[in-house]
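The chain below stands alone and is given as structure tokens, in the form predicted alone.
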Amino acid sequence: MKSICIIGAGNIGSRHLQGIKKVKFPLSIEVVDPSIKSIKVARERYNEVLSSTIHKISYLKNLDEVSKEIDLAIIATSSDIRRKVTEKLLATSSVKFLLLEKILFQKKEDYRAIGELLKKKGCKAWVNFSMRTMPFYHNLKGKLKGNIQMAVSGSQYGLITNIIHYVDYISFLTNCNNFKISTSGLDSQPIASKRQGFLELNGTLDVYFENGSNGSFTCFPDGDAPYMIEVFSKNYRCISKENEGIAQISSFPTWNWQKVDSNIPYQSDMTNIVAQEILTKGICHLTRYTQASDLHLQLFEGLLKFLNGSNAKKFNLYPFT
């Protein structure tokens, strides 16, 4: 029986757990979180999912209780403790495959340290940039030609929490990993994140890729402007309204607009697919750790420089999650 360990049973961790229950072969599942409240919610959400497959599941309070042999571990903690949790897990257990949530870590040195540790332990790791695996967005890659432009806008959607997804998606579409950012459109003062102890930014952040593609991402601090994603090139244009589950597409040569279903899946409908691929084939279509690490550092080193240039308070870490 394959074994899975989910560390962090908060909102995203509990959704991963729901997805794991949908895996079509029996698993030994361990869920780890020191919070009684989080474990309670995770247990309730797990029980909400109907499945004909019978899994063995355990809810644990600390990492010392997990199995010594783990096929797949999912680390869904906040960014401030992810390095510590990853190091402790790999020190006490043999882990074949690892899935990490973003934002990965808060310090530049963490990325190198964990990369070296994964290599040393022979642990294959991915980061959960799910946009590139969603069928609707995945299929756009074959339709867009030449340089690609992306624009995201809306009110209060969490610009920094989400922007790494968009950067990865442009990288996926263009096969280009190198970019620079422009922070001139960002609001100078950060605000408190919805997650206690972390920060967020509003305004506009522009990203310029080496191959000529770029992205512009705007988050308004108030109001109810709808959340919209536009992806376009010289031959194709797509406007995705995720909240409505629809998109409008238009293409050369007629440029007639057509409304289509965008079908953006929940995390609980994706984790099972990823886990089954990893456990049966040793691969998945998410972003490998090394590439994801490079994308993180290019983005967050620029944002750290912005924070320290526009605030009296100086930061020695990325205060985001």
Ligand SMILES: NC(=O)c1ccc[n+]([C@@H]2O[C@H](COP(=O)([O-])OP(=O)(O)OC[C@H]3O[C@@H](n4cnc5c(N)ncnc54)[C@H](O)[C@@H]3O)[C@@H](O)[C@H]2O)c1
The other form holds:
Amino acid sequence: MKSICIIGAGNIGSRHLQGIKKVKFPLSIEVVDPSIKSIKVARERYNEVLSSTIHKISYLKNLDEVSKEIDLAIIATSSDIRRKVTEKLLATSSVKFLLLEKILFQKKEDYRAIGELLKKKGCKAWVNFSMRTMPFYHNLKGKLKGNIQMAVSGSQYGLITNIIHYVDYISFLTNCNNFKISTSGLDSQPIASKRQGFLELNGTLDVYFENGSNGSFTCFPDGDAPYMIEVFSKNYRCISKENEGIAQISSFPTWNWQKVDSNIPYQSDMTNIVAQEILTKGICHLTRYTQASDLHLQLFEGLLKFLNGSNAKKFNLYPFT
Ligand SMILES: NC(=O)c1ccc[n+]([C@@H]2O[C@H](COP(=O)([O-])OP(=O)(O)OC[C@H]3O[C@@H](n4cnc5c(N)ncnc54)[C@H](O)[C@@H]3O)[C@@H](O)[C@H]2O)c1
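Next, give the form predicted together with the ligand, keeping in mind that what was shown is the form predicted alone.
Okay, now the whole complex, with that chain kicking things off.
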């Protein structure tokens, strides 16, 4: 029986767990979280999912209790402890495959340290940038020609925690990994993130990819401007309203607008697909660790410089998750 371990069973971890329950062959599942409250919610969410497959599941408080041989581990804690948790897991257990949540880590040196550790341990790792795997967004790649522009806007949606998803998506669409950022449109004062202990920024952040594609991401500090994702090129335009599950598309030569269902999947309907592919074929369409590391560092080193240039308080880490 293949073994799965989910570390961090909070909001997203419990959704990964629901997805894991939908895997079509029996698994031995371990869920690790020191929070009694998170474990309680994760257990309830697991029980909500109907599945004809019988898995073995155990809920653990401590990483020391996990199996010594793990086929797939998912690390869904916040960024501040991800390096520590990853190191502890890889020291305790032999892990074949690893799925890490974003934002990966808070310090530049963590990225290389974990990269080297993964290599040393022979562990194949991906980062959960799911946008590139969602059928609606995935299929846009074949439709957009030439340079791509992406614009995301809305009120109070969590600009920095989400921006790494957009950057990854542009990199997927354009096959380009190198970009520069412009922080001149960001509000200088960070605000508290909805996740306790972390920060967020409002305003506009622009990214300029080496191949000429760009992104402009705006988050208003107040109001209720709808969250909208726009992707366009010289021949195609798409405006996705994720909250409504629809998108408007328009293309060359008529440019008539058409309304389509975007069917953005929940995490609990994606993790099963990812896990099945990894466990049966050793492959996955998410972003590999090395590429994801490069994207994180280009973005967060730029943001760290911005924070330290615009605030009296100085930061020695990326205070985001
Ligand atoms: N890929 C995505 O689309 C996506 C979506 C949501 C969240 N995320 C990311 O996932 C991360 C977690 O977000 P969240 O909203 O689930 O946060 P959360 O606070 O709800 O969950 C984090 C969990 O980690 C647990 N934890 C703390 N220390 C631990 C330890 N030593 N071992 C095991 N568990 C431990 C906490 O008790 C908590 O239950 C964030 O970095 C966030 O950005 C990614």
